[in-house]
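Have a look below at one chain only, the form predicted alone, in structure tokens format.
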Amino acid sequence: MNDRQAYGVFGNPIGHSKSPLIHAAFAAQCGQAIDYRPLLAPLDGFADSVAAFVAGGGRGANVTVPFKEEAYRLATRLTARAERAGAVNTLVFDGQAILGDNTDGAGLLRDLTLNLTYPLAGRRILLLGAGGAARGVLAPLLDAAPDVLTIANRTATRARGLAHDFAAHGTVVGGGYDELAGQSFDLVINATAASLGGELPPLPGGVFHAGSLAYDMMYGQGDTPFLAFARRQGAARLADGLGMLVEQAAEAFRVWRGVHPDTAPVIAMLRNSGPDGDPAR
């Protein structure tokens, strides 16, 4: 009889997810009895899939593309950080109640400041994209007191709207990629999905300077197109989003189980796994 409590990750597609491997490692490390599995939801059936999972004893779930905004609407109660983000990546089930949380921002901040030892105060930050991934990290980035945070997006009006929504948190401006000409930044974060399609956001030359850190939320084997571009442009440091993935998962694990796992050995395990060992996605 399996007495482990049920958790999982909803997405479409979902078979590539590393989350089951990560949470299995966390559970073993922390002595927690959980059963964490990938949960494929139909594009038009997320709410029904969640309901079926809860009816089967599900205690909590992560949510990935393309359901984060739908999860936000499904939740009956939101944490402050989920409400600010307008998107949910972590659900907690308690009877008919569904708590929605967002751990993406906390995960990114921990990866940048702890794993990469990169303080954000006083930095000039460029955030690429204006979708759910960008929304989830904007408030935590601004709370870290950068000098200015610029949002760039193919649709400039969407970037400006996002900057307006978060103006109370710090100095933030938004616009199109063409408006970046002549500017350079200390930290450039790719929050678009361009790397998934092997594409590069239309960045002008010069956004990186000799001391810049280029950070892609996507991850895989080798440089993404964004990181390859940053390398050619002379960025001093490159980082993919694997650390963020593990850190946001650890924060979700803490929300569910009340204990925060040690992320360093799990990140190292994933870095050392080759393409045949459950590749990073």
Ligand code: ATR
The other form holds:
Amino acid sequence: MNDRQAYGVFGNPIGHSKSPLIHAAFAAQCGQAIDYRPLLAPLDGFADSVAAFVAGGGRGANVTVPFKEEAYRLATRLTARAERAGAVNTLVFDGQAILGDNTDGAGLLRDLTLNLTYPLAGRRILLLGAGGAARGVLAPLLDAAPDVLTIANRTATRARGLAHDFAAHGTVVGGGYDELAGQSFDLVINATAASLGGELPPLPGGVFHAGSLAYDMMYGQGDTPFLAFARRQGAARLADGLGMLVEQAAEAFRVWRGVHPDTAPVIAMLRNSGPDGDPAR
Ligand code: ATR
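Could you drop in the structure for the form predicted in complex with the ligand? We only have the form predicted alone so far.
After this comes the whole thing, all chains and molecules, with the earlier chain placed first.
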């Protein structure tokens, strides 16, 4: 190991992660001497991999699929937002202590409100999915005071459970896709894993109106199936999750290094970096 402080991203698989590129760009921009690398952990060996990284001098790490819930359990202390999310995407190592944080919600909010200049107060929001990705962004979305937030999920009971869990944060209802008939929304966020398999959540027509923003937390080359559907349905604006990816990384960088990088040049660099592999979180 060189004299740069060591960071990285744990996942499985991890080969296609853009995080090393993003953090290298942040480090160069901010003049921070860090070394950030992809860290492949065996599916049954996340805790051991973290321990080995810490023993080797690791100062912090991001965590991606499928280890965010395990990272939540591994942390010895949690931030309030990680507690609410029930998942951890950012770890800070300090001796024996492991702080678990979650920057995904903040990343989505910054992308929506700053990069896309889309204020959320008073909006009708539809959140698709009721897994970890949806849970991680619910509290910050509700804290932005939308008119209503509706969660739709293939397994309707999961959406209802999530709405119940977050009822203290605002007006939130959950149900199945069939319950969306006849309703339209200002903002529709896809937090399902459907795009990963090239699939489309079973959305009824009519959920988009002419002024709607369609936001897919996934990204890839060209439109995801969700964004292609939204385009056909006449949504006014489309956005993929690349901005959220860079924003959650910037927030993690701030947690570790105390400085918030300028994200715009890094988003632009990734947009211009040409075709690459699979769509990913
Ligand atoms: P994550 O942590 O990525 O959210 P997860 O907890 O496995 O992963 O949740 C995946 C989400 O995507 C769930 O809401 C899932 O719906 P179910 O709860 O009904 O399984 C949703 N999902 C996955 N594939 C989907 C598809 N083809 N169409 C609609 N929803 C899908």
